[in-house]
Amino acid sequence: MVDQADKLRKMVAKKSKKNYRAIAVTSGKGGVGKTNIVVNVAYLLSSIGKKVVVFDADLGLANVDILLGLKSKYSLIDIIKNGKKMKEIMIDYDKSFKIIPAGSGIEEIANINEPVFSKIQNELNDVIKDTDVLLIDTGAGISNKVTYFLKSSDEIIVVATPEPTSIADAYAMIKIMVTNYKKENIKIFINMAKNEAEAETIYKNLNKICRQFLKKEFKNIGYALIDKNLPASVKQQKVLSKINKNSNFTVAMKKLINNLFKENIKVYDNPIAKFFASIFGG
């Protein structure tokens, strides 16, 4: 009997074991480039055979589908109000890259409560069983609708830029995750840096504050330089990593993936391009 009970427990544990990584990309301040990071990482992961789902969790201000030039017939509001299932609202970028659109400019989405979050979580669990990576593009700031997704994630990437307000808000986000929710698996990504030295300085200064007040250090998962190709790709509603495989931003995303997933995506790192990026931003 004991042997049978032990086997049953092992079977249940195996069945309930999660086989995907839930990674939330967030920031304390808006306009730091979270969504561009998410969609480019998702595209590059799908290009090497990973099954990726992007959850646009910037509730009320969602724009992943717009950024990718896609039209979504349904959104999260249809799950909440109209009885739709998560699989019915998902849209495909390609066969390995799917998006869950949240809907933009919808007050009911922007102000949802804990029971609704739980409903969304249950629906989400049903559609990501065969997924390798769930990337959650959160809103900016420290509201409940942001922290709910962060505390439910396996890993958190906090994005900061050289702006002092961005650095201060990034620390505020990290502090809340550590002190209120006991999150440990937090990583830092520096975006829109002028050069590598500036990115490294920002990371060191942010970690210095974390050491001083939180008694913790967090891993540097990478950095991206200012890249004039990025706003051009946004206007075209194209993924930069798809249309310009060797741009500075694409290279940064490939390095991020190699660091985060222990992959070995080939990177053509052009020092001349880096030099001109530091001068002209591209």
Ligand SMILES: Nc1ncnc2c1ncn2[C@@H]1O[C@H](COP(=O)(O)OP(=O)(O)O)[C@@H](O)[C@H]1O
Given for the second form:
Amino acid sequence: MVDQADKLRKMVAKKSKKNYRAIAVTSGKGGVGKTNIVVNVAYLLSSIGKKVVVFDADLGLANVDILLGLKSKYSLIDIIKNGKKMKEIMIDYDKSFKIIPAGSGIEEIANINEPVFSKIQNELNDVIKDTDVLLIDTGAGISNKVTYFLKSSDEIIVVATPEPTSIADAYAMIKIMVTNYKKENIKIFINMAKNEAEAETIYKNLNKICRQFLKKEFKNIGYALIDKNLPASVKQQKVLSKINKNSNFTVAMKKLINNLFKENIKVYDNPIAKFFASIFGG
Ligand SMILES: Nc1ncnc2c1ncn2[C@@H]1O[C@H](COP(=O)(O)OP(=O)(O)O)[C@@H](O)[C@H]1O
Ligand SMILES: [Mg+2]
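Having seen the form predicted alone, can you show the form predicted together with the named molecule?
Everything in the complex follows now, all chains and molecules, and the chain you saw is the first one.
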């Protein structure tokens, strides 16, 4: 498994454009907001002209397409079982935001083993040539299905929430990535915090455990507070960043992008800043 993933990473690096990035979003525990982060970051990146592909790699609970209100005719299952090409199964949210759907129940239908990963990686390689950012929405927890995709990514964002179980599981995930797979480029994102202070404390605690036991520290790539508009947008199958540009979660995703890309998406924390920016052209 290590070999296959390593091969993929090298192939991806060689074939891709200079600025191409593969970023996996993962967590120890489920339900921490990975899919929502991926979908909103993808939307915002595409809105500034990046070509984005979201790879739904949650083979247990694939739901990127559902969150976007899209129906996928085909999925990864068709690549594995029916010899379809990646380009045939991909669906468009819009011209520069495409989705690779995993399909539901893929684990029951297909035996996810090395030859299957190999097939997926060859197909993926074809797609990334025209892509600026590949965002990989992995499942939660440490299974070979999750770790395979993480091993193949240049960058990993681990999402944790203030729940103690989520923090413990995030650490377990980081530990595996560091000790077993020698991953360095890991960043931490705190989601669903009550306030900024809580997010900061959670990050510091998690990083402290990493420093103590792994002798490594990881950057905080951002945080998002509880935003009641997010579950509401999920119910509507709409992307929050599209329908509510000033919602807390939207602003948090813009900051995450700024941190990740040092890209100039304008972020205004409050109307005053926006007002001054409009006057002074900030
Ligand atoms: N910052 C947030 N504020 C409020 N609800 C959130 C937030 N982040 C995620 N959620 C909610 O948590 C649930 C799980 O999110 P999801 O993205 O599906 O998690 P995962 O992909 O990690 O399983 C969703 O119903 C979503 O609306
Ligand atoms: Mg998910």
